[in-house]
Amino acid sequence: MARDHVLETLRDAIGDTPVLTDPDIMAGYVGDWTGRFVGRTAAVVRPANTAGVAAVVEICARHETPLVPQGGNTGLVGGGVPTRGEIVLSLRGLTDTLSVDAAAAQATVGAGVLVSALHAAASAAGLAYGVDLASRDSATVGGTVATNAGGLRVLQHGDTRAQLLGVEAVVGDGSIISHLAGLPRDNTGYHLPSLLAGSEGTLGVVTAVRVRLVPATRARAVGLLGFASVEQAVTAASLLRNGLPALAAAEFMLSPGLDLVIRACHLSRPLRGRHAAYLLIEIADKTGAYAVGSGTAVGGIPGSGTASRNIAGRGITGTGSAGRATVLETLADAVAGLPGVQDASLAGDARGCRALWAYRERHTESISTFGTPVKMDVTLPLAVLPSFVETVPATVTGIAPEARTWLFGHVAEGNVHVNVTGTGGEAEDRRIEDAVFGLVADNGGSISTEHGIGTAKRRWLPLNRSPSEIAAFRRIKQALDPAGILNPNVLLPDAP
C-alpha cells in the first residue's frame, strides 16, 4: 500500500501520463542491453522537464523510496536496472534543451538527448563533439556523463568529464542545482560537473549539462595495420601516440574477433591473410594544415587517388598538392616508418574510413551472437597490456573449457574490453570475473574504464579502492543523498 500511495502521490504532482505501470510497457526499462541484468519495478516515471525530476525525487526522498535513474538503456555493467524493485526514473523525456553556441563553440543539452543527435547539432554548426561511441543512436548524453564514458576518440579529446562546463542536476532531497553558463574559467568552489560524471547516479540526477565542443574535422584517413604479436602491435600504437600529433584514435583487435565479425556481418577479408593482432588508426585534419585529398589503398575498399606509395607490400593510394601532404599521405608514411607492420590497409575517403571502422565497431554485434557475453571493461598498464591480452583466455578456458574468449580495446590508454561467451551460468561468470579481476589488479590496473561499475562490479570495487577511500564515497553521498534514495545498489558496496 505504501507503494501504490507513492504512484498517487506522484500523479498528483506530474500528472497521470508520465507515470507507467503497465507490465508491457516496463518491460523495456527493467533490463539492461546484454540482457545479462533485469529486475523489476512497480512504475517507470517520465517527467517532462528539471521541475518534474525535482518533484519525483522529492516526493520519492519524503517516502524513503528508491530510485534508478535511467537513459537510453545502453549500460553494460546493470546501472540503469530496477535490481531490487526500485522504481525507474527515465530522462528519455529530456529532450527541449538542445542549443549551440557556436561563437564560444559550447552547447547546452538536455539528459535525454542522444549523442547523434549532439553530433548533428554541433556539425549543422560546423563544430564536433568530442565524445563518440558506437551506440550513439541510442545513447543518451546525460547516460555518459552518468558513466563518465570516454568511446572512440577518448585519444583525442579525452573522456565526458572532459567535456563538461557546467551541469543542472537533481540531488537526493529534491534541491536543483544548476550552473550552466559555460565560463572556461571559474574558479569559485568546487567543480561540481566533475563530481557528478561517473557517479551513475547515486549522488544526483544529472538533467543537463554544459559541454565543451571542438574544431570540426577537415579530413580523415583510417589504416587497419595487421601485425605478428600483440605485443608489436602496443609498440606501434606508443610510437604513434608519441610522435604523430594529428592521432585521433588507435584500437586494438585480435584475429579470432576479426575473423567473428568477418562471418557475422558478411564482410570482406581487409587484409591478405590472418595476422594474429590488428591496429586500427585514425588521424584527423583540424587546422587544414593538410592539402585536400583522397584516397583509399587496396583491400577490397574502393576509393581514388593518384599519388602512390607502397607499404609492406601494399599499394597505398592518395592525392595531394604541391608542397602540403594529404592527410592519407601523412598517415602512409607513419605507418611505413613502424616496425612490424606485415600487411595495411588505409583510407581517406568517407567510404573507405567507415568500412575500416565496421571491422572493429562491429565487434559487439558479433560477440552477440553466440548469446548474452560476460563483459569486463578494463585498463592496464602498457607495459603488461600484451601479456595480459595472451593470459587471460588460459585463465578463462581454466575455469570455463567451453568458453570463448574475445579482446578489443582503445590500446592507446591501455582499455581492454574482455567480453566471454560460452560459459555454464552465473556462478562460473563470477569465477572468471574474480580470476580476470584478479590479473587486472595484480598487474595495477582498473576493474572498469568507461562502462562504470553499476551492481556488476560493485563487489570488486575494494581492488581498486582503498578503505578509507570508499568511506569518503559514502560521506559524500550522504551529504548529496541523505535518505539514500538514488541508485541505492549500485557503486558501492554492501556496507559492512
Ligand code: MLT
The other form holds:
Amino acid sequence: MARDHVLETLRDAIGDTPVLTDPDIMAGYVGDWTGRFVGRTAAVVRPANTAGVAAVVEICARHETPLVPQGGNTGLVGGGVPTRGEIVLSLRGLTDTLSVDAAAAQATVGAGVLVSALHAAASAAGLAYGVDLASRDSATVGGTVATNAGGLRVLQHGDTRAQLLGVEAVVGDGSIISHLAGLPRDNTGYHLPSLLAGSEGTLGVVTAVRVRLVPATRARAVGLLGFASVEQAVTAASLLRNGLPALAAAEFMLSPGLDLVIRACHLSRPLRGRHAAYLLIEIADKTGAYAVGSGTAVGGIPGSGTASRNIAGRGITGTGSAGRATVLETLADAVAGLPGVQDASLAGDARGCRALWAYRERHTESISTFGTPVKMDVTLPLAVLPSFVETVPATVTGIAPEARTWLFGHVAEGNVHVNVTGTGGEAEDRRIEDAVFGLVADNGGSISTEHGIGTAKRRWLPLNRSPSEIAAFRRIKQALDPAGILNPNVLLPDAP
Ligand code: MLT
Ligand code: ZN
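Next block: the form predicted together with this ligand, after the form predicted alone:
Time for the whole complex; same chain goes first.
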C-alpha cells in the first residue's frame, strides 16, 4: 500500500510514462546480463532529465523508499540490480546532453549517453575519449562514472575518475549539485567528481559529467605475442611499458582462454602453435610522430633480420631505417628485441587490429557459454602476479574439483580477471571467493580492479579497507544520503 502511494506520488511528479510497472518491460532491468544477480522491483522509473531525477530521489527519501540507480546494466558485481526489492532508477533517458568543446578538449555528457556515442562525438571533433571497454555499445557514461570503469586504455589515459573535470549529481535528499565548468585548474574545495566516481550510486546519482578528451589516434598497430610462461609475458609487458612511450594497451591471456575464444567465436588460430601465455599489445600514434603506412604480418616474428631496435628498459634504441618508422615497423622492431617472444602476429591496418583485439575482447562472452561464472577482478603487484596466476587454478580445484578457472586481464596494471565456471553452487562459490580474495590480500593486492564492490564483494571489503576507513565511508554516506535510500545494499558491508 505504502509502495502504491510512492508510485502515485512519483507519477504525479514526473508523469505516467516514465514509471514502468509492466513485468515484461521490467524484466530487462531486474537482472544483470551475466544472470548471476536477479532481483525484483515494484517499478522502474525512467526520468528524462536531471529535474526528474531530483524529484524521484526527493520523493523516495521522504518516503524512506530505497532505490538502485542503473545505467546500461552492464555491471558485473550486482551493483545496479534491485536485489532487495528497491525501486530501479534508470538513467538511460538522460541522453539530451552531449556537447563537445573542441577548443578546451572537453565534453559535457548526460549520464544516459552510451560510451560509444561519446566516442563518436569526440571523434567527429578530431578528438577521442580516453576510456574504452568491450561493453561500449551498451554501457552508459553515468554507469562508468559510478563504477569508475577502467577498461582497455587505463595504461594510456587512466581510469574514468582520471577523465573527470566536473560532475552534476542528485544527492540523497534530492538536491542537485552541479559543477560543470570544466576549469582545468580549480582549487575551490572538495573534488566531488573524485568522490562520486566509484561510489556505485551510494552517495549520489550522477546525471551529467564534464570529461577531458584526448588527441585522436592517427595510426595504431597491434601485436599478439606468444610466450612460454606467464613470467616471461609479464616481464615483456613491463619492458614495453617502460621503454615504449606509445604503448597504449597491454593485455594478457592464457592458452585455455585463447583456445576457448577460438572455439566459441569460430576464429582462426592467430599464431602457428600454442603458447602458455599471450600478450596483446597496441601502440598508438597520437602526435603524428610516425610515418604513414600500414599492413599485417601474421605468423613468425616480423622484423626478424631487421631488429635494429631494442627495448632496453630505457626506450627504443638503435639505428632504425633512415627517416621515420611507421607504427607497425616500430612495433615489429620492439617485438623483435623483446626477450621470450616465441611467435607473434602484428597488424597495422584497422581490420587486422580489430581481428587481433577480438581474441582478448571476446573472452567474457566465450566464458559465458559455460553458464554463469563466478567473476573476480583483482589487482596484484606485478612481482607476484605470475605466481598468483599459477596458484589460483589449483586453489579453485582444491575446493571445486570440476571447476575451470579462466585468467586474463589488463596486465600493465597488474589486473587479473579470475572467472570460474562449473562450480557446485553458491556455498562452493563463496568458498572459492574466500580463498581467492584471501590469496589476493595476502599478496598485497586489491579485490577490485575495475568492476567495483557491488553486492558481490561487500563482505570482503575489510580485506582491503581498515575499520577506520570503513567508518569514514559510513560517515560520508550519512552526510550525503541521510535517509539511507541510495543503493543501500551495495559497497559497504552490513553495519556491525
Ligand atoms: C574485460 O576486461 O574484458 C572485463 O572487464 C572482464 C570480465 O568480464 O571479467
Ligand atoms: Zn576488464
